[in-house]
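The chain that follows stands alone, in the form predicted alone, written as structure tokens.
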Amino acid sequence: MHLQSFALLAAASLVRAETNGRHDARQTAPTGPEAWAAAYARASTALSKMSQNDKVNIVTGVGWDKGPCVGNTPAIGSIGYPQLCLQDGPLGVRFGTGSNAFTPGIQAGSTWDVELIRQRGAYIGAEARGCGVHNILGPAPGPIGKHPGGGRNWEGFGADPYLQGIATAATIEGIQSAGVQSTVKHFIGNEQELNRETMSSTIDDRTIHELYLWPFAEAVHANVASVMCSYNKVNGTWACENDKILNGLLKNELGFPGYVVSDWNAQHTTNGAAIGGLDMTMPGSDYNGKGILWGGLLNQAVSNNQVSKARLDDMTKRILASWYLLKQDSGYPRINIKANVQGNHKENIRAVARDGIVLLKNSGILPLKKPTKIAVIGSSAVVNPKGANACVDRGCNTGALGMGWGSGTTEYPYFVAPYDAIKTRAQSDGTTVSLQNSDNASGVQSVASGVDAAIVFITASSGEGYITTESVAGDRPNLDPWHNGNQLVQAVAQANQNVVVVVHSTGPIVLETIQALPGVKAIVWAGLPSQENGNALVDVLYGLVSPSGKLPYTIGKSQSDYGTKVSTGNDNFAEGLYIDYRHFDNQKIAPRYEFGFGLSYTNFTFSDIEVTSNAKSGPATGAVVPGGRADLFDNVATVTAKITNSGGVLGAEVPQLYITLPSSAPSSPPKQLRGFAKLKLAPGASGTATFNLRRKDLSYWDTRQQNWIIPSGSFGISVGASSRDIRLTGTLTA
């Protein structure tokens, strides 16, 4: 979008859909085009006071390890602009010692609770502001998770664009409600760690729109301040100087008014990056303090008319407008990464950790009811003996697992391991607890036999590719549990017929060996719970709450069932739209546990579906606002369903809505998630799930018309407890 367009949009209202049966929280400050127009007016005034050298400085980082934050730009005295602090990351203030380690995105996604996710964002924003961080580098809906073992999938919210989009927008709104800039990343097609800095992701136009761009569009619609371009090439051109994706898709088609910042050292040229759409280079040099591509070189390029003065002004305005949009020009705290900012935020961490736990199997053993004797088995039941933060950037899988590894991590201020919390509960119940804090299968007989329940902990981890952990260089090479987890569970199940398996993992693992064991009575998918690991688990194991998490990805019966694999060279994205459950559905492959699956300690019945619609087939025609054409965000249909807690305890259900496009549309996945709600219900109580379908939700991307089109004909509407457990069906016609 051209900057002058904002003046034209100042009177336009940014339409925000009510999603998932909930009203979005609103800041009191104006949002959308009006707020951006006001911010741009102030940026233009400031720009007139700046020299060319000032402008070059504001877009150029000071260099690696040359400031208090992971990314820093110099102060601009002529306009009272501070040294800008950009800091990782998606789950809190990296390197902070007085801040919290929030639950990873994938755990937040598995709660399917928009308000809890929004609160998580608000608390991350509050801690960032308290540390003087101007820009927090998150959330991270890229990678979306097309590879089940992708190293950084755990930083995002799940393997579906709609789920990612809703959670991303809520997170951004939460962060920016604290007056902190949010950076959504990594744009775009960075789906693996292997060769991420050399490979090209070749993605067709429809796939990039309907899968990979979707959550970024939602981020822009939520007024995100900045977008981070990724390391890889996209269709042969580096992402951070790719005119098609930065100028074409992001700034023009999505109307993004903020600034594009490079991933750290992802810039490759001076002029190409400036012309291609990059607005800020980070950290300003390579990791050796050399390789400075902007700074003096950009100044020279502008003076020589190789990069236009108008382009430099555009970069500068975008950065200033984001600063003014978040009102960071007045009363902003000084930079202090070590500030004590924890507040009461651990309440959200525990809630997300708890409500993101997915109960996969339960043959009546859970919840535990004051057992006489229990055994706790596995090295991940206890804190890393060397300390929870012993491994740099969490680059190990030793002791209890709370997050993956890499730049998207934080320091734990404390860590409650499973054994600690279970032991505390057991003492109040008068239960005897025996512990084996190793993964030695040959030693479990004496510990596991004769107890009422044997709780076994297994893990699988992954992370960013600059760290190799136990021969895993980012992406997991297989979907097996680590540390001989299958053998450990087998040995315990031979010694005891009441086994509870607890899984802490960055993504799917194949559970077939464990599933086949008669002694395994329950499987608890505890995900990545961060610092409240044990407390959240005890809440569910002992029935203090009924589990309500749902899988944000598919757990297949074999790795080959997913239909994708990490590429050793370039990746042509041959699977197109068909990743995760879309692939399983299209190929009619039975998963072990499907996307959206999760059990409860109570039961829910679905009834009384109603569909109302004024959807009309045809293209979107609205003016471009942040996020795309304005009418894409108009509600055009509403589906409601009655959900009743027909069991005996308080619980929460997540009814999910999937659409099937009419036959007039081009080939599409059999079902696509387009709505969800989380209803907390007392025994016997009923609630209404309301799904508001936007024009965008009923559209496909037409590559010829270069527009979103609602196809003509009958849409299938499916409402259920998971992507495979459909309880109600209906239709709407456009």
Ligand SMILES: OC[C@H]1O[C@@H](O[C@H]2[C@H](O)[C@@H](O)[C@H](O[C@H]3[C@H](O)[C@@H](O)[C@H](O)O[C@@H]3CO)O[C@@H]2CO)[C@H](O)[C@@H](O)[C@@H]1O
Contents of the next structure:
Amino acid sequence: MHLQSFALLAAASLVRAETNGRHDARQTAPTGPEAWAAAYARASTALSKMSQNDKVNIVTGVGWDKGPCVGNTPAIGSIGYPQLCLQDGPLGVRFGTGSNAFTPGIQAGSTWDVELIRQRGAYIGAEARGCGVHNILGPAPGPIGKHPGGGRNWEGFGADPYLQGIATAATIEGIQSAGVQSTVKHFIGNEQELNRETMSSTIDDRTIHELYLWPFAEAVHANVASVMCSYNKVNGTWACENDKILNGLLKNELGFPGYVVSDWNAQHTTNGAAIGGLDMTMPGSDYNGKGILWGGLLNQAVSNNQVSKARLDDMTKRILASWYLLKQDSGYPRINIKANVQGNHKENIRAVARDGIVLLKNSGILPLKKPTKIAVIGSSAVVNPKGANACVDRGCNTGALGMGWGSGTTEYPYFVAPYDAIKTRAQSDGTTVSLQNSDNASGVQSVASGVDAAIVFITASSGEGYITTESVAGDRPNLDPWHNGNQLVQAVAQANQNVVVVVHSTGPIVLETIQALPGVKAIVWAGLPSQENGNALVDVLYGLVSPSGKLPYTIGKSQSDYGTKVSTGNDNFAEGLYIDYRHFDNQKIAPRYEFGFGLSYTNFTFSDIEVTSNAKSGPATGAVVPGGRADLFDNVATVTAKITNSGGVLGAEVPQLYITLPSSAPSSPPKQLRGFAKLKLAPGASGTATFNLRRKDLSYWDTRQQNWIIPSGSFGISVGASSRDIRLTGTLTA
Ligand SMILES: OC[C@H]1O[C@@H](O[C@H]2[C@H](O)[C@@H](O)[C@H](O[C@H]3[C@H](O)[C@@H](O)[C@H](O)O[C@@H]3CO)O[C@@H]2CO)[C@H](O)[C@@H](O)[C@@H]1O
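Next, give the form predicted together with the ligand, keeping in mind that what was shown is the form predicted alone.
What follows is the whole complex; the chain from before opens it.
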């Protein structure tokens, strides 16, 4: 990008900051084009001191397993540039022994609490910095969750582009406020693990803009330092050499000033990747130390003019500018992945684990009221007998579940299992606890009968495809609970009429068998709570807090209701815009629990909706700032609603705003999330939810005009407690 364009765009960025309250809480994170312009100026000065060899080195990883981090580039002595350390990942410092295992992205999304998510990012950033990590490989809003059983969905924030976008931006702002580069991944269309390194994702122009690109646009707007291109092909061309998506969408349309780093071994050619928009190759060789595509080969290609010197300079400047942007050129800690950096961050981990718990069903059994006797049942109530970290990259589902498996995991520094925390609480209440730490349905009668509450634990897991767990090679082939969970719950419900089912899962499971059992009095969707698993659960089971999580995906009545299937060859994304609730709404399919659903121990009433708007139909016209045209980020309408806690205990509600586009727009999902807020309210208290709608929030992508358009006519505004529990409606006209 040119310096003049940054200077011109600085003013536009200030307008955005004043008009979009959501981002005002940003602290020391770099802010917009002016910060990039200063970083680019310094990058240009450094560039002039670098040899062609230096430039090739700074863009080329040193090779797999040849440095202290999962990704490393060599130091460049001539400019005082360090050996750069890139380390996973989205929930903390992978392989760290003195760091925390933060709550997975999907649990953070389930809180719908932007400030908790931002703090989570800031703490991940602080720990990465403390370990000398320059670039932390997260967050991961791709996959978004086209497939309910997609192996890596749990690394991101939920099956909706808006929720993913807000959570992604807040996470990046948090991470980068600690002076650490954030990498947003995986760009783009990597929605399944099966065949991810061979398949092509064919995604139409409107769908890519409105669904898959959306969170990445928010990431670029939050000044993310780098973007990781994915393994798959997009529309027939490898993502890491795809001119249309890297140069076209990312760098030109979104004005991305940072650098594109390859997923590990996702590069296929020397010249094609350089010309197609890749800026840094990782890890630099294949896992056997071979297959080196840049380094010497790139040097030759530049000397032969097959790749221009200007392109190599551009790659180098992007990498240097990101380093200067985060002020990593002075006083940066030395690399020590084993550093002790935990601080008090477990408070955030417990808060996210707890506030992400979704209460799905409660016939009055919860919160527990000093029961005399309880039973705790299931192998996932206790920690893995071999230790919480016994399986490499968490590649098993044994014992209590806190995260899925793969590169997006960390080591647990400790693990509080449900049984540990329940026992501690029970002791102080004088409750007797009996335990069956297996999933054996036939032996459950004796432990479950005669207790005041039988708490039964079931799970489902998934992860990255290089590990197969219990025959699951990444993506879940079905949405059933593992380890005969349905049969276990059935047996418990036969022995006892006061059953509480606790689910730990990487994504939706079909609950129909469990739902039909009269003995099941509560279903607690505890998600993926990481190391604070048991503590977070006890907070909710005993009413220390009222549950306040909301589902970040739909729980359908059957797998086929979702309308997508993991592809065995290439995938033409035929469902288009219609994934998750967009599909259920469009096809008028009743889910069991809809996107955005979650109960509380109190009640909330919604009233007094007000809509003010100066939205005008037509295209966006602003200059390009990081994230897209500047005016896309201008507030054009505001909706407010009064929320009152009309129940008897303190609680938090998440009012959600959905829009329905006017009939002049091309056919669109019936409802699309475009705002949410989390209000903590004492009994009887009221608060105002304010939803600021930006131009982009009211626009569709017009494939002919190649622009975002606000359609003319009347927009439906729905405000509710879920995507289907709409309490207030209004309209606005553009
Ligand atoms: O970690 C950086 C990015 O890497 C991708 O995941 C890779 C993961 O980090 C790595 O540990 C794993 O390596 C295994 C390899 O695939 C396998 O063939 C070999 O036998 O064992 C290796 C060690 O277990 O490879 C993963 C890629 O296949 C992620 O996609 C990305 O998100 C990470 O940021």
